[in-house]
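Coming up is one lone chain in structure tokens, specifically the form predicted on its own.
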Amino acid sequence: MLATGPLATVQDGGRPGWAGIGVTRSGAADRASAALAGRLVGNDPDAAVLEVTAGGLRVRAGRTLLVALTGAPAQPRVDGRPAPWNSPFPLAAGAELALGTPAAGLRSYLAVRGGIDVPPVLGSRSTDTLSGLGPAPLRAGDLLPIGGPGEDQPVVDVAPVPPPGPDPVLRVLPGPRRDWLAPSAWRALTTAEWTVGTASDRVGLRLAGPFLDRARDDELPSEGLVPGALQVPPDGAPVLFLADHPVTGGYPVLAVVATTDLPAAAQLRPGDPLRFRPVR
């Protein structure tokens, strides 16, 4: 590992099933892009990848590897020459792979055939930035072990996946505590344009837009949370929870983003606009 950019972590499908002891699932923020990267190199579904936030990654191969890059396109280069995106390609021993800054989107994924073979914690190799479980965020000088290849062979030359689009519209269902917010809050959520705030991270997106009024001022006991929950704290600015969300929260959840739209939410970066559309 020569450079990590703002943040690079090891991620896989996460560690489901541990919410009862306070451990969230975590895993890749853009699960669709991470899974695609693994399929392109013929990895097992549970193999770990690198999640790179805002580009800047530089790695050197210790031996010849088969790799693939997906997610936010980040101008990849191998020893200074352009490299493919959404397509498997060989990385020769000693070659340097470098990512630039994505022109659109936030998170890119690097899969290596055999997977990133760091020790699992509670059945997952994912870095949970909220709890600190799993491997620490990567640093320059880290040496990453690679696992043995699985039985499947890569069968796709290139995946025709479009880059993250501008002005995404995320579909939402009513949340379990919609009645704790004023009727005007639902209208504002689903008609106004929102902006991703600078304090956003893998835990969640902090959104700027209209103030969402409460219908009740009493305290709500802590309740379970899921990825995609839109929680409204007392300041009226909603938080859209992502992969490293807390297991419980004490503020009302006005809405929940459709699971299939969470990869698009994970690619939003500070300053990006977005809208919400209600679905039945």
Given for the second form:
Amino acid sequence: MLATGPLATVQDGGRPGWAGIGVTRSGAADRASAALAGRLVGNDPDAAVLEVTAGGLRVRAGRTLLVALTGAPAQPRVDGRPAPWNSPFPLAAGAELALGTPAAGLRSYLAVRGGIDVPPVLGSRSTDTLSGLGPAPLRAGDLLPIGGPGEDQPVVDVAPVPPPGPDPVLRVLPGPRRDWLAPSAWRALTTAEWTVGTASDRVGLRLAGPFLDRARDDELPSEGLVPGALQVPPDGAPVLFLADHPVTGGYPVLAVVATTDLPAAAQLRPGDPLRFRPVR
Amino acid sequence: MPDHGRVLGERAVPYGDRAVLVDADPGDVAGLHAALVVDPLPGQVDLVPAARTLLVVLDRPPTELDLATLRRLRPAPADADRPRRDPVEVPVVFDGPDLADVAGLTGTAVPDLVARLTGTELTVAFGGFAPGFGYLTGLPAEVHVPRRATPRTRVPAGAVGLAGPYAGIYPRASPGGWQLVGRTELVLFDVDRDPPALLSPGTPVRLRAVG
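Next block: the form predicted together with its partner chain, after the form predicted on its own:
Every chain and every other molecule in the complex is listed next, the one we just looked at coming first.
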């Protein structure tokens, strides 16, 4: 690991089943891109990948590796020459892979055949940035062990995946506490343009837009959260939870983003506009 | 019917396209959780017990059959054979940034507030929020205070907070909206310890003022 950019972490499918003692699932923020990267190099579905936030990664191969890059396209270069995206390619022993800054999207994924083989914690190699479980965020100088290859062979040369588009629209279902917000809140959510706030991370996106009025002023007992839950604190500015969301929260959830749109949510950058539209 | 006058059936609503939220009487949450541990729904991935709800996370969209099953679900018997445990004693330095605000909100002087927080045996009602975080019940009603209107983006590890009827201790730095009254050095969660969480549901707890 020569350089990490703003944040690079190890991620896999996360650690489901521990929510009862407050351990969130975590795992890759953009699961679709992470899973695609793993498939391109023929990995087992539970093999870990690198999640690179806002580019800037530089790594050197200790031996010849088969790798694939997916997610936010970030001008990949191997020893200065352009490298493919959404397509497996060999990285020769000693070669340096570098990512620039993504032109669109936020999170890029690097899969290595065999998977990133750091020790699992509670059954997962994912870094949970909220709880601190799993490996620490990566630093320059780290050596990343690579596991043995699985039985599957890579079979796909290139995956036709569109890059994250501008002005994304996320589909939402009514949340379990929609009745705690004023009737106008759902309409405001699904008609206004929202902006991703700067205090956004793997835990969630803080959104700026119209004030969402509550219908009730009493306090909601804390209750379970899911990725995609859109929670409205008393200050009216909603939080859209991502992979490292707290297991429970105490503010009403107005809406829940459809699971298939969570990868797009995970690619939004601070300052990006976004809209919500009800699931038909 | 031996139902103590309660309305039969819980409220169960879809929570997005991969979960169902069950509203329940606070006294039934542990039993409903136990029932689903013993006899899980198909594709059940996780369960999140909380104050008045049980979240059932699935690996597929919930169906009408799931909702009907959960509305009919009866609490499993509580395990009454668990031996009585000694309280976990938590040493607390009462110097939190919201201590004066909480004293003001509750109309008590700070020393009296500390005496009330340390004078009661608390119990972990359920977990959640963060690994090792326990919602502690048993606080006297006069020290119940609302959460802060704007959550802090970062609360330090070991911070002792109050919110509504609960006390809680942040096991690790995280965002949070509780009123912070103190801090402790105790390690609440350790993945190399079995069990990893010191404050698991049902554990008695006592806060002790130090420093």
